[in-house]
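Shown next as structure tokens: one chain only, the form predicted on its own.
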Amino acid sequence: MDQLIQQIINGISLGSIYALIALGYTMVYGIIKLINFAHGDIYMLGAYIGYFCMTTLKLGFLPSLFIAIILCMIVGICIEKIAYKPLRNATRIAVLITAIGVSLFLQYGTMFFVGANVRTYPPLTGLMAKRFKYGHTLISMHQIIIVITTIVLMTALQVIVKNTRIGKAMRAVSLDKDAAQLMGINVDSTISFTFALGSALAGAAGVLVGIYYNSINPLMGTMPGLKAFVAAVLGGIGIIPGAMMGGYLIGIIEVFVSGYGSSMYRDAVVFAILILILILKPSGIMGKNIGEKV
């Protein structure tokens, strides 16, 4: 029983990171029907920005997290303006290839500037380094920080989407871009804001994974980015609550496979879930089948 509780706690911590990344995928897809495969590499940039702030600037966790969020927002906007906006009316395959190209550019551009070596995050000190033991269950302060930060960011996202003017514009554009434009909504600004929000969450996830696993490298965004995409599809891509739920489900499933089976199979199980969900319910757990006019 103690091992089960421990695995659930570990799964929630990992799922929080996947959920933050998956939200970026699902928001961008919900607005412009684009799978932004460069999103996982923005998460990688967030990890490096946090590392630079903590090691070179000697800042604490919260200032480093805030700077990573702001800079990743700027990167996300720049990517949208430079790479995706000129292809707004292009075929989906052209945009998809561009997204893969942007992903490779971010990976190897980062490798060019910082090198391919694995970097180690500085250990947190004081209260943030504490561990709490209840029976045989161990909870680290890192895990508590990850879950609390994720809840705060997700709540802020929901408030923005549901209760602000720009959030209403995002929902309008996701329903019908042309109609939203006729009603006076600036579609380009709304899309850029969506990229900014998604990139901010990915940047935060990068810092969180840095303090959780300690090591980072320029190619670290590929596999978590793909797993977060699976989480978004599992929950229902384009649906924000679905991305949250999918992230936590994938995190818990992966930890359970590693804990009760073999860590060698955890990636295979995640992608097997993607195949099953596409066969059995392509719209995802929270998605609805919608007929497409032709």
Given for the second form:
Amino acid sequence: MDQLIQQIINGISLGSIYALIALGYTMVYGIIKLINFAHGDIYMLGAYIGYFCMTTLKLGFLPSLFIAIILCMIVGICIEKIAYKPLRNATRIAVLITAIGVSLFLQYGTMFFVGANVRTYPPLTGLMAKRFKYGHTLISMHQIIIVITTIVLMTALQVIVKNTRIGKAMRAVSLDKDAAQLMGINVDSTISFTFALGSALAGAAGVLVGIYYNSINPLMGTMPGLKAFVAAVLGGIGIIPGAMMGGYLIGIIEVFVSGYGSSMYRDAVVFAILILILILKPSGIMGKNIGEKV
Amino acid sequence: MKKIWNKVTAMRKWVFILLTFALVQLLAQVGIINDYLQATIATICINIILAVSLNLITGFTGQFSLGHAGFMSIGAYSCAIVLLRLPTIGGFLLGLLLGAVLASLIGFLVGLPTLRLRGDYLAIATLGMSEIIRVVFINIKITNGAAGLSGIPRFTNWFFLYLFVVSTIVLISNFLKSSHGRACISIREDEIAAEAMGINTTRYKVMSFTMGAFFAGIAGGLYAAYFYYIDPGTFDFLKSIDVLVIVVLGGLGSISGSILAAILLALISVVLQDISELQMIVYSLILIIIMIFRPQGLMGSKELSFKMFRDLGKSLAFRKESE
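Give me the form predicted together with its partner chain now, not the form predicted on its own.
Entire complex below, previous chain first.
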């Protein structure tokens, strides 16, 4: 029983990270129907920015998180303006290949500047490094920080999407781009804003994973990126609460497979779930079936 | 006289094919093509088989697959396992056949449920499939886990490479000219209209997917029997991307485009090998720039043909005359 609770706690921490990345995937997919393969690499950039803030600039956790979020936002907007905007009317596969190109560029560009070696995050000190023990269950302060940060960011996102003008514009553009444009919505800036939001969340996830797992490297973004995408599909792609739920589900499932089965198979299980959900309910758990129009 | 000329025109494709074979063979014998270039040529040939078979799925049938490396790895491992136990030419051919059949079987099993889905979902499903295949290869005993299989005897030579490249191209382009092939192309053009015309879309999608997997299996087998060593990491997500990049760069729906792009990308990586730390950066930039300025790829959906050269020559001659 203790182990079960422990696994659930670990799963929720990991799931928070997946959920943050999945949100960016799902928003970008919802608005321009692009699987943004570069998203996982923005998460990697976030981890590196956080690392340099904490080591070179000797900043604390919160300022580092803040700087990572801002810089990732800027990177996200730049990527969208430079690489994706010229392809607004191109075929989807062309945009997808561009996304893969951007992803490779970010990975190997980072590798060129900071080297391919694994770096270790500086350990947090004081209150941040505390561990709490209840019976046999162990909760570290890291996990609490991760969950609280995630909840704060997700609430902020929900408020932005539901209650602000730009959030309304985002929802309108994802529903029907042309109609939104006719209503006087600036589609381009709305898309840029979506990228900024998604990249901010990914950057935050990068810093969080840095303090949780300690080690970072330039290629760390690919696998979590793919899994976060699975999470987005699982919850129903394009649906924001779906991505959150999908992220937590994937995190918990992964931890359970590692804990009770074999950790070697945890990636396979995640992708097997993906194939199952695609066969059984391709629109995802929270998705609705939309009829096909000719 | 005209009859003979017509015969020559009909034959020239084969003459061209034989001449290319003889030329490379000769250059390798004389020693102008060294070992490094030979390995590059082998990579090009394997990539051509992979790209043409993926083009059948993605370019002609319009089904977006990101799992080609998975099929390739099935072919590679089957061929390697057979070759390690039966290191003869018979074993090599048996391994190739086994790998191709297994790959197409898996392709059939995965394709049947997932090809009902449209667009991006298939891409994700095939990506998931190839990751699952990789994880399975890491974990089962016969493939020696993450360490991979080494000491595979080399049976792949220029003759076999060329033979399989030519037969892949001939088979796939003939398939595309058949009524089945036309049905596949109609699915790419408009799936709903194709269905309305009475085409069993799922059946043809599965058919082209299975065929593509078959040839990817052969390419994998050739790879294993050339490079002595394979491990699951060779066939990761990046490998699938590599193949997709060749197809898109050459032009979706252009077989000669795939061939050109495979050669071009291999040459680029030969040129870039001295600056290896910049290699991937330049590669990715080329990718982005080509997609922004020529999203339809080098060839679009056109094919390179003798006629094209003749027309080019004619227009050049005409220009000279008019000057």
